[in-house]
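Read the single chain below, which is given as C-alpha cells and is the form predicted alone.
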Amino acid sequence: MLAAMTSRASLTARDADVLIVGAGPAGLTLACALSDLGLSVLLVEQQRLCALEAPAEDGRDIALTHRARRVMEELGLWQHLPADQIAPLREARVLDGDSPTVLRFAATRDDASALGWLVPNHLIRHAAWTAAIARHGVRWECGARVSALDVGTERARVTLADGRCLSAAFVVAADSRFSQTRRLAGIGASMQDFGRSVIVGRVAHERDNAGIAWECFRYGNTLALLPLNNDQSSAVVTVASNQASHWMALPDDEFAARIEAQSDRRLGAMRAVGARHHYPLVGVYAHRFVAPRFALIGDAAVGMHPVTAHGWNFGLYGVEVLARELKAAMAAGRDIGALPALRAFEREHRRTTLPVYLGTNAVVSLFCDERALPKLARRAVLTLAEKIPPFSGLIKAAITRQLVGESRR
C-alpha cells in the first residue's frame, strides 16, 4: 500500500519507464508484468483510489480460458481470487429460436476437466490490483485525467488536465474501447454498434447446472445462462436497445419466470439474486495496435462483443505478448519504445485476435437476424456443426480451441 500512498510525491522526482494510461484489470495487469521485467511503471486513471482498492460489483461474469487463466497465476493475479467465486465451464450449448438441434463443445484435452471458468468482473479487478500494489516499480496517480500527448523521438509525454506533464519511454493506453488517449495518438477505430445491449442479473436455481453455459438465440432476444457455484447463474439477456429499460423496470420474480421459461425449464423453478446491470454492446477495433512510443491493450485495443466470451482473454493475452516482445528488446539493448518490438506485438496481437473479432461479429449479426432467410441459415449452420461429419469435426475442434485459448503455429 505505501506505493500507492507516495505516488504524487515521487511524480516530479523521476519519470517511468513505462506510463499506462488506466488502471482498470488490462492496465493493472500489464503493470505487473513490466515491473517483473525491471521497468518502472506509473500509472494514470481517473477514478479516485478507493475505486481501485474496492471495485464494486458490476454484474458481469467473466469466462477465462486456460491461456488467461495461466497469465494470471504467473503474474500472481489468479492466487488472490477466492476458491469459492471460481466457477468451472465445463461444456458450452447453443440453441436456435425453437429447433431441437443442441450444439455443443466440450473440453478435448486429455488434462483439461473444463473449457475454462467464471470469476466474478469485480474480483478479478480486485485481484489485479492486489497483485499491482505488491510491486514496488508499480505507481500510480488516482484522480487525474489525460488531456495532451506528444510522442518525441527519445520520450513520450503526457500533459494532465491539471496541467502537469509526465514522461516515459512509450505510453500504453489501456482506457476502455472508447479511449481518448488512442485518440490522442491519432489511431482510428472500426466501431459496430450493435443497436443492443445485455441486461446482466444472477438466478438461483433448484437444479443443479453441472458448468454447462447456455447461448439461446431466442426470436425477440438471446438468452446466455453462465454457470456458476451453489446452484446459480449469471443471466446475460440480450434486446434491442430500445427495450432495456423495460427490462431493467421488470420486477425480480417476473425477470426469473423469464428466464426459466426461455431456458425452458432446464434448471428447475428460478429466482433472481441480487441487482441487475445493464450495458450497451459496441464492439471496437483499433485501425493500429502501436506508434512511436506508443501501444494499445485491452478494450483500447480490441473490444469483444461479449457472446464468444473474448474480451478480457484478449486482454491477457496482450499482456503477455507485449511483455515478451519488450522483454526481448532489453535483451538485446534495443530501446523498448522504439517501433520492431512494439510491431512485433501488433504482428502476434492482431493475428490472434482479427479472425475471432470478424467471425464474432458475423455470427451476432447472422443469429440476431429474423428474418426468414437467416432463420434458416443459422440453422443450417447448427446442423452442419454438430451432426455432419467431416465438418462438426472440424468446426467444433477449431471453435473448442478458441474457447479454451489454444491456437495453432
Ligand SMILES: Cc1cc2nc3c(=O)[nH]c(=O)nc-3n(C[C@H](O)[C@H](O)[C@H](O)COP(=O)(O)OP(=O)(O)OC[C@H]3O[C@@H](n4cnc5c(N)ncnc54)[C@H](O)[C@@H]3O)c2cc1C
Contents of the next structure:
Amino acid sequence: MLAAMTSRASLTARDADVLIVGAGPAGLTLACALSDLGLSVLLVEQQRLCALEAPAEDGRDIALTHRARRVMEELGLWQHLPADQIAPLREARVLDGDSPTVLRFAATRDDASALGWLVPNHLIRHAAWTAAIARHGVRWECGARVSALDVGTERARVTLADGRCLSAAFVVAADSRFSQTRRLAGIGASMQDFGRSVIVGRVAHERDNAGIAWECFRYGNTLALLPLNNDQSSAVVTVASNQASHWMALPDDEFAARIEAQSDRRLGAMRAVGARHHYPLVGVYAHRFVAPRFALIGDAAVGMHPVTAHGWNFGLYGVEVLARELKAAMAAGRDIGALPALRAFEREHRRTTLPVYLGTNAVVSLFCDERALPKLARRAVLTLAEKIPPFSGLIKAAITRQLVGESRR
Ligand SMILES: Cc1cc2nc3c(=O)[nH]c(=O)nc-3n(C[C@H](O)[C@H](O)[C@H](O)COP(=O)(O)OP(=O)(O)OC[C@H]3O[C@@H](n4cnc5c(N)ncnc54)[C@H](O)[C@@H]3O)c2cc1C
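Okay, that's the form predicted alone, but what's the structure of the form predicted in complex with this ligand?
The next block holds the full complex; its first chain is the one shown before.
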C-alpha cells in the first residue's frame, strides 16, 4: 500500500498508480482487479466511450473454463452476463478427415456438470465495461492513442498522439496481439501467420446440440460447431486466407448448406442467423511479459490461435496472477513497478501459457497438412488418443484439464 500511497501523493489530474493502454476485455478486467487493491487506474483507449458502452456484436462466441468463470465472478463481471446467453459446453468431439473415429472429451470431475461455458464476446466486453465503470478508482481517457513511452526510475511516462503526457508508477499494455505499446517498450514477439482465416457465423438447426462442440478437421477446411442455447450453434470455418472473401460473400442459404453438409447433417437442417465475421489467424507470443515499470497482459502477451479456445481464458489467468503479485508487493511495502513482483507474474504466466501455445500451433500445423504422411499421422494421433490405453486416458485427462482450466492459486 505504501507504494500506492506515495505515488498518489504526487498525482496530477492525469496521473495514476497504473496506466493501462487498451480497454478491451483484458484491460478492463485488470482495471477492476487493480482498483480493488486500492490502486488508481487510468485506462487509455483509442475507441470512444460510447463504443465501449455498447460493444458491437463481433461473431466470437468465447469458451470459458471453470477458472475463467471463477475470476469473472470474483471481479463481478459474470453477474453482468445475461443468463440466457450463457451456454453450457458439456462435451467436445473431434473428427479427422473421413475417419469414423470420434475423439471425445467430457467433464469428469464430480463437481463439473460442464467442461465450460460459451458466451458472446461483445457481452463479455460489455460486462467488463459495466464492472469497470462502477469502480471509482478507474478513470478513462478514450479516443486517445499512445505515441511514446518513456520508463524512468521513479515513474513511467506515456505521450498521447495529441501531445499530452501522462505518468504512472506502472504501465500495462493490453492493446491487442499487434500491440503498439509492446513495440514502444522494445519488446519483440514471435508471430506465426497461419496463412488462414476463420469465418464465424451463427446457424439455427433442427436438432438439439446437447451442449456438444464439434471440431471437424476436414480435408480442405476445418469446421468447429460451438453449441449455443435455443437450437443455435456458432459455426467457425477455417479456410486458406485467399478463400476468406469467397466464404464471406456466400448467400446465407449456401453458407448454411455447406455447414450442414460438413457436419454430416448431425443437427438436421440449418439456416444462417445474423452477420458473418472474418479474422486472419496469427499466433503471437511476446519475448518478455515484463520490463521495469511495464507489463503485458491479454493478447498483447499471448495471442492464441482460437482452435483450443484459450486466448481470453489466458487473459483472465494473467489478470489474476498479476493482481496477486502486485498485492503481495504492496503488502510488503515494495514499489509496484519494480521487477521482482513483475518477474513472479511473468514466470507463472509463461509456465501456464507456453506449452499450450506451442502445442496448439503444432496441432494446427499437423491437422491442416494434407500431404499423405501427415494425414496418416493425424489418424494415428486420434486413434491413440481415443482407443489405445494408457495413452488415451493420459491424453484425455491432460486435455480435459486444460479445457476445464483447473487452477493453481
Ligand atoms: C474467432 C475467435 C474466436 C475466439 N474464441 C475464443 C474462445 O473460445 N476462448 C477464448 O478464451 N478466447 C477466444 N478468442 C480470443 C479472445 O477473443 C481474445 O483473447 C480476447 O478478446 C483478447 O482481449 P484483449 O483485451 O487482450 O485484446 P482486444 O480484444 O484486442 O482489445 C484490445 C483493445 O485495445 C485497444 N487498442 C489497440 N491499440 C491501441 C492503442 N494504440 N491505443 C489505445 N488503445 C488501443 C483496442 O481498441 C481494444 O479495445 C477468440 C478469438 C477469435 C478471433
